[in-house]
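To begin, one chain is listed below as structure tokens, in the form predicted alone.
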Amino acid sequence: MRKVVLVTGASSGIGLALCKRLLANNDELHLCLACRNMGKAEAVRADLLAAQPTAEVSIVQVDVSSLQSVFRAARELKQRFQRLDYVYLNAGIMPNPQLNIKALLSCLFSRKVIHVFSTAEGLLTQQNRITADGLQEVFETNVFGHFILFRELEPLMFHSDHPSQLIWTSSRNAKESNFSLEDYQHSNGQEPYSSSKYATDLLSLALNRKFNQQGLYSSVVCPGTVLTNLTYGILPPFIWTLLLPVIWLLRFFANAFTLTPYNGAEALVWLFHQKPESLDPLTKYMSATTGLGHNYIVPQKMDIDENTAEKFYQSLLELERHMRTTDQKSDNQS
């Protein structure tokens, strides 16, 4: 039996890398690709075919900034698919990053240049806004969307004869500075991406203290730095020109700059071939590159306390209970 791996973002960056790495290990699998352009998601997928014929590649569509197209697409999934073994929940957005100006110079005469421009800490805030679900667009696209597809398809990985894996990824900007449980999707703040990515670890380690037993296991990993078009529209093209050979070359002293998709994937595959009951729900697995492109995987302690999990947990089902009551009054009315 191929066992069946979903994707979400899997059209474009660190999940089209992920993809083809899949199907290049092994071509016995069902990959199904989550994506919102379905017309991106059509081009992938025969480029995939092209490259592993045996393979199995199929398509749903889904927006995760949108609940009725969650709600949609799992309905779609549980027609087709009788159980899910592997749930990368990858695709996000960082809206509008805009680079401040000040921090990045004080940081370039300090001793955290480094650390700094591998997590991008400080340096990047962003201009959020309201989804049509009346919810922040990072916090619903990065943590709520996801959620709700998981909560939709929970059945699907619940099977008595092997684990399943759910695959988170977050970042290693994802700070405990800029989350707060009393403003969970970051409304009054700049940095809703960290805050976002923050709140995945904590909801990947709630998970895990209640599905464990039941063979569901749950794993967040940071890609490192990658230039992708999120990437590239913050500086213009011209920057970047000139900063790519310093980047190189910093990767000479951290391990975090990956730099390209396929590298930033490694944490993501080799997760993929882990026994998920050996794994740490408190560590975060991070993909990264030596100066001379090695791949590797670093192990990461996050600072998450069971406690904040379990509230934050709690209070995306309130927020879930909350919206599928409106959406039942809202049909009901119509």
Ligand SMILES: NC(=O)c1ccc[n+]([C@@H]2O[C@H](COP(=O)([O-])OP(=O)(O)OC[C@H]3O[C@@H](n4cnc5c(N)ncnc54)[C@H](OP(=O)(O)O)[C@@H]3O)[C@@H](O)[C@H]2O)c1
Given for the second form:
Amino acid sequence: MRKVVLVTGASSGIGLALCKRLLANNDELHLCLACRNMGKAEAVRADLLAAQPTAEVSIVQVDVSSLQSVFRAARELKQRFQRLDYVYLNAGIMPNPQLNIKALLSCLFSRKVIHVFSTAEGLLTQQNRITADGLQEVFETNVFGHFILFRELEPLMFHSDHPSQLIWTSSRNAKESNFSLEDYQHSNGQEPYSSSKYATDLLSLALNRKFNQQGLYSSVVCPGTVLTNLTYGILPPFIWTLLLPVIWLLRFFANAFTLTPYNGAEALVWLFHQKPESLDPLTKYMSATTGLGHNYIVPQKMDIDENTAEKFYQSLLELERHMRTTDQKSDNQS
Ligand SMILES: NC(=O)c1ccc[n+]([C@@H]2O[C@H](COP(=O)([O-])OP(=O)(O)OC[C@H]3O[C@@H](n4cnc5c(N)ncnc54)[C@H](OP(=O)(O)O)[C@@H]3O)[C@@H](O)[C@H]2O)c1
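Alongside the form predicted alone that was just displayed, please also present the structure of the form predicted in complex with the named molecule.
So here's everything in the complex, that chain up top.
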């Protein structure tokens, strides 16, 4: 039976590179592209099939920043599939990023310069907005929409014969100091992206504690710094091109500058081939590239606390109940 792989954010960047790499090594998969833009998704599907004509590639439309869209997509997936073997929760946004020039200049002359350049720690702020569901957009897109998608698809992911994997695209930019249980949507801060990625790390740990015994395993990865639409939102492509010689030089000192989506997808592809039982739920798997362009994986212990992870998971369940009740009330009124 073909393994079924669902990938959110498959229309560009790291998600697209992941799909190409998975199919290049295994055309016995059924790859389902979960994308918000059907035009882009159709074009990607045609490209993938041109390269691997015997593969099975389908599309499901989903906007993870809309619960209505997530519920509809999940219903469709439950009708189409009896099982899902791998779910890559990869779609993500960093809206209106602003570079903190003062922090940039001061880090240039500090000993933390390589660390700061590898993680963008403290360098970026973003402008969040409220979605139609009344939630913070970065939180809903990067965390909550994906959480609800998983909750809806849970029954397809528990199978007795083979474990299933949930793989979140997190980031080295996830930072505890940007996350707070009291404000987990990050309504009051200026680094919602970092907060959302820390939230995925917490959630992944909590899901492992809940579901490993039922054969479901969750992991988090960081693709490194990759030139994609997301990073082109921070600096325009021509500035990145000007910076490339410096970045290539930096690669000899820091392994996080993976740069191409192909390299960035390394950890996501690597996880596909692992026995999930052997993975450490407290480790983030990082894509890394050497100065000479060789890709490898760096496992990094995460600085997260089991209690906080459990409390956050409970908060998300509570928010889920609240959103479902609100949804039902508005259905009844209309
Ligand atoms: N690039 C980096 O350096 C870097 C570093 C660390 C982590 N990451 C993470 O890697 C993941 C992929 O990002 P990328 O760098 O490949 O950027 P990208 O090229 O902008 O890809 C983002 C993907 O997410 C999709 N997406 C965004 N909002 C969505 C929504 N509401 N519903 C459904 N799909 C949505 C996009 O769809 P459209 O094509 O329709 O826009 C696109 O397919 C993200 O989670 C990002 O946070 C990236």
